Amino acid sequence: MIQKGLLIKRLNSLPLELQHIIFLSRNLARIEKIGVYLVGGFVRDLLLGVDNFDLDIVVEKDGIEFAYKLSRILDGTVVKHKAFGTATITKKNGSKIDIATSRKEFYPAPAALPVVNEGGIEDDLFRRDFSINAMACHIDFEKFGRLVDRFNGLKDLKDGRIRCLHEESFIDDPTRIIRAVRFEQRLGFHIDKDTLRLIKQARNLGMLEKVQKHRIRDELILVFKEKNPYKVLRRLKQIYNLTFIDRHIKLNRDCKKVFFNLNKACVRFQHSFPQRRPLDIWLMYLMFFLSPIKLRFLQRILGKYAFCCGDTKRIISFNKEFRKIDKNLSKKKLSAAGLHSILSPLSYEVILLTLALSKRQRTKQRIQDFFVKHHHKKLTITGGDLLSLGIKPGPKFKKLFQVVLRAKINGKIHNREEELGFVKKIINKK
């Protein structure tokens, strides 16, 4: 009952928005006369005292129907996944709540997607990856705050142990190997001896190589979203290998240093420019991780894993352009406008990775100058101003804007009045 008191205390310390959702779920479950639980990583982090605001709710009935009823109370929208008995509620502020029917699974073949049937809460917990993620917390009225811990997850949490639930765990779902390492490194835990033995057996059978590529891609993205992805990659290489991703994949010996420098550059950037869009830091780690690979092999890898178009473009852009950008930025003579023309077409991710990776001090200084002095500079004149000066729309517009912007970046003009005057001078010369 100590855990019940602890869980109630932790539940009552959550942000008010989350408490509100939990209490509404409790009230709805009482009306529907069904069991309702918080489950998985949310409960694990609640016990650890770690912030986790991604609610994961399981109900012992139709989870999709429950999600629709709860969404009407919350004035949200629902996306359902009928095959798995799950649904996601999205509130107007963008926050999400995952709702699932308690279910049991069986795997028709090794590394295949599971077949799902309805089951009780213990069935639902047994299908999970590790004991520390196989706990649930009652949120119905009668048992509110009571822990469901059929597989001794609380003890493993106290002992700092990652332990799978059964002998076939990594045969059924080999991606659990990646997750085992990710949780081990994130939490500072150790993989249980028997669990490590089962991972090595799965390695000898080449189980990760048999998984659908998009599932490996999704797990790798989560690895690169970790606070310290290098530690995860190093440990994964140690207990399995990295060639399951592709035979050209290696862990660069400079990886640790570059990841550290990259993290430092991103923190500095976000502190200095909080108004800019958030960085995709995970993608920058991935860019560097893949950077030693020749372009033709890289394109094949990205196609094989079906990375989204925008991410693929940025990865290839860095692979193709890094050396050229680094060389051009290190030239002795480079105007402010020249610097702007090199860097402005590139994504923040490509620019900051160049900053972290370059060994040329001039390159580093010029990238910093670009962000501090030049990146924010924009013209105040518009197409309407050019029309009022008698200039007909067409290619001239774009060329004039480019010329005026270069002059402004180089410090020759500074405000709207000077911009207009500069345009008039160009027109009069013609």
Contents of the next structure:
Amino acid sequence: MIQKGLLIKRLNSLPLELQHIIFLSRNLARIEKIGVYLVGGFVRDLLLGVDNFDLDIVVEKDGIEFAYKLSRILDGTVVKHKAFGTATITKKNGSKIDIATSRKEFYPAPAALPVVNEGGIEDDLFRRDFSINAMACHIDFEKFGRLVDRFNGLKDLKDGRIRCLHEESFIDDPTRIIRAVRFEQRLGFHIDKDTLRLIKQARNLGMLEKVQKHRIRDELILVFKEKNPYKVLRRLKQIYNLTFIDRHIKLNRDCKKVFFNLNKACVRFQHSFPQRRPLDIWLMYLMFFLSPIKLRFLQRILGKYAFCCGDTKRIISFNKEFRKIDKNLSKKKLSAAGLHSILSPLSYEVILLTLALSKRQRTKQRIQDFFVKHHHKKLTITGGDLLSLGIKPGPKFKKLFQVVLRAKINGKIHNREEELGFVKKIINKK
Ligand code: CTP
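Next, report the structure of the form predicted together with ligand CTP; the form predicted on its own has already been given.
So here's everything in the complex, that chain up top.
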């Protein structure tokens, strides 16, 4: 019963928004006379005292119908996945709540997606990856805050153990191998001996190689989103391999140091420029991880995993351009406008990765100058100003803007009046 008190205490100290959703779910459960539970990573983190604001709710009846009812009260929108009996509510402020019908799963073939049948909460917990993720917390009135722990997850949580629930776990869903390593390294736990044996068995059967590529991609993105992805990659290499991703993949020897520097550069950047868009640090790690691969192989890998267009562009841009950018930035003579024209077309991710990787002091200094002195410089004159000076719209506009901006970045002009004067001078010359 210790955990009952503990869970109630933790539930009562959640942010008010979450407490409100739980309270509404509890009321709705009473009206509908059904069992409602918090489950999975949310319960794990609640017990660990780790912040986790992704509510994961399981309903012992129709979860989709429950989601629609709850969403009406919360004034949210629902996206449902009928085949799995799940739904996601998105509230107006963007926060999400996952709701699922408690279910049994059956895997028709190794590494395939499961077929889903109705089941009780215990069936639902049994279909999960590890004991620490297979606990539920009652949120209905009668048993509010009581833990359902059929597979000794609480003990594993205390002992720091990652343990799967049955012999077929990694055959059914080989992505759990990546998840096991991710949780082990994130939480500083250890993978249990039998679980490790099952992972090695799955490795001998090449199970990860059989999984649909987009599922592997999603798991890899989660790895790179971890605080210390290097540790996860190193361990994954040790107990499985990394060539399941592609035969060209290797764990670069400098990875640990570069990831560390990169993290430092990003923290400094975000601290110095809080108004700029948040960085995709995970993508920078991935860009470096993939950087030793030849361009033609890299393009094939990115295509195979169907990375989204923006991510693909930034990864390719870094792979193609790093050496050239580094060399150009280290030239003895480079005007402020020259520096601006090299760096401004690039994403922050490509620039900061160049900063972290370059061994040239001049390159590093120039990137810092770019961010501090030049990056924010913009023209104040507009197309309307050019029109009122009698210039006809067309490609000329773009060229003029470029020339004026260059003069501004090089410090020849500073304000609107000087910009206009500069434009007049150019057109009078012609
Ligand atoms: N789950 C599973 N097998 C998977 C993926 C998920 O059994 N391959 C179950 C686990 O019970 C997990 C829950 O679904 O806790 C929610 O999945 P997800 O949100 O991916 O994991 P979290 O445990 O919340 O992990 P994280 O802290 O990384 O968000």
